[in-house]
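In structure tokens, one chain follows: the form predicted on its own.
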Amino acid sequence: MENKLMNLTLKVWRQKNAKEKGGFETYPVEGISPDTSFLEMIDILNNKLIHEGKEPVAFDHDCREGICGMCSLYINGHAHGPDSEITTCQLHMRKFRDGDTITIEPWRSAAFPVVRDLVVERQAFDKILQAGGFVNVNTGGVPDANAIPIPKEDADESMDAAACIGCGACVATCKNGSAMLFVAARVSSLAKLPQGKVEAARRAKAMVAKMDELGFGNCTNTGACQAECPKGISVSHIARLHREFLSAKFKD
């Protein structure tokens, strides 16, 4: 039995810059196969829109395959649409039915500001990430990957935190904009290896503090963050973050 092709509407959040006001438009797409995935579904009314002659929507996309994070929209009131961990280009139209009204709006944060549309600029992650710095202890040549003993459970830990791809929807579903998932996926990966205990003290309380500066909100502990990480990022790795944060500070 073939799938039935899907009629849809789209509201779209239109946005020329990051200083001019933004707002919805409403598009008809129609014939949508639900194999289609959902950016695929976007190509084709940016298509159409290109053939009446007006502006194409713009989006993020790179990898299309759940790796880059850059696909990062907002659908029906989900980070990455109502389906559970994935990224939006792992989306398909089989999610929705027949008839309708999909919402597509870019990242809400002060940090991310829009570009353009349906882009937001997640600079702000980067910086975080170049606070952080690099395990630079001098271990000599490069060891042995097994040369260093690591109990399983710390590796697996470690591994699950480093799942993290840095798309910015725990962010974008706080309701208080706040990074704390995403910076403690980050003390988290390194804070379990031999590796990053050296510079932990230092990690952590610099990250936290770009954290900060960069307009980021306060963590309250709601569980949103995981409920929509495409990875699946579990609120606990902010728990240990506060262990590494206030271990730096008493150290001090």
Contents of the next structure:
Amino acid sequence: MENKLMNLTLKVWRQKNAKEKGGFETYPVEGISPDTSFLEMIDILNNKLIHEGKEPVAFDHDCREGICGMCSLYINGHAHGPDSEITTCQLHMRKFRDGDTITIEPWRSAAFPVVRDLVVERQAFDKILQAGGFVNVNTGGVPDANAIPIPKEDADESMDAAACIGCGACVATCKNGSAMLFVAARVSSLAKLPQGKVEAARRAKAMVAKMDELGFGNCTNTGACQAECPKGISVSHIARLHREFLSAKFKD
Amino acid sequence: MKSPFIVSSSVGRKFVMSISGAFLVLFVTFHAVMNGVALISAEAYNWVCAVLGANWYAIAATLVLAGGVLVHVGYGVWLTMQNRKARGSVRYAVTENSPGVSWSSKNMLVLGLVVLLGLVVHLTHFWAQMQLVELMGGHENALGLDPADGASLIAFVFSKWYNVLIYLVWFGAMWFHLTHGIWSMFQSSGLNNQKWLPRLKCVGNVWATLAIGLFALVVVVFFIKSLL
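Write the structure block of the form predicted in complex with its partner chain for the protein whose form predicted on its own appears above.
Then the entire complex follows, led off by the chain already shown.
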């Protein structure tokens, strides 16, 4: 495989803090290997900036293996960049060409305010989870794993929804700033399991109410969230969220 | 007092859009079939027009229909305003289309407003010359026709090329609106799953094409007849 080093131009959103107005800064980066990950490329830029006595670009990252949901970035008009079903940390520079200009922006949503540069506040997701995204377990002996049989299809669908890493790409991509896919994934993964059914009605109502309270928008079924979700979570889970929520409300 | 969930909750508001939309889809389907009658027989079409004149049930249905339109449009505008606020004041500098996202799904408000504008023109052309005349106690509309003589009115309106053009553009906007709207009404009321997602999208496209195709056919056929 050809391994030609690339020279790129980065247009990066810089913002000192949540209150100050931000703007784009342009930085050239040179000698980038196609096998470099996107975040490593920003590390290289930051190293250069530090050596030049400038402030490095702040960005979120943690595990760098696509499971923690910490990395974000809106790259050239796509959440987590141009590749499909991956997070930014798994994006490699071979997806770009020598001489490219890459625009890097933070997630944009009223519920995800920018903290600094490319870092946004995503505590809203934690608050939604705290409202009901869990199963209460009474203490006691460890139950036998086979005591509650679960059909394979249900377990599969539950696990598909549970793959959500809470990165916020759905909100960042949605033209309405809606968090419906995130909430649907959480509600759906528990709704498909017997353990989650006990609190299903309360959970759907509490999580939707918290989502609305935190200023997320209304879903209009564009499906952009599903297209950009690094875990490929389907909007069919949103239909299940509606079923759970509406049946709970009609029972009230 | 706590407001009901169809006002206070985003899922509830979506449900209202779904139910009001479903009601309008049924009406549009009925209207398309009714227009199709005009292709077969002018007498049969005029009989339908007479049934839908100034009768109490037709008036009641008209009022319910107007209510449905008001709810759907009102909620649509309200939701869009909320969504713009939720998106935040700073927009992305670079945006690209995501795969599988239809153009109509992102432009439902604009398409809906075009549909509404067309509706105003349509009501001026037909409703104001038919049911309204009867409601006012008249027996003859501005064109000197019997208000129940829908067949002659269609022939008159669609003999003008500019009306044909306006209606075809209107139908185009309605087709785009329906292709997203029909599967969405199932999705928003929770009647969807992984298996039915592609099926319902297909049903929506076929349904929209049949209904809008029938509307367009009537307009084109009457225009061609006027040329002969």
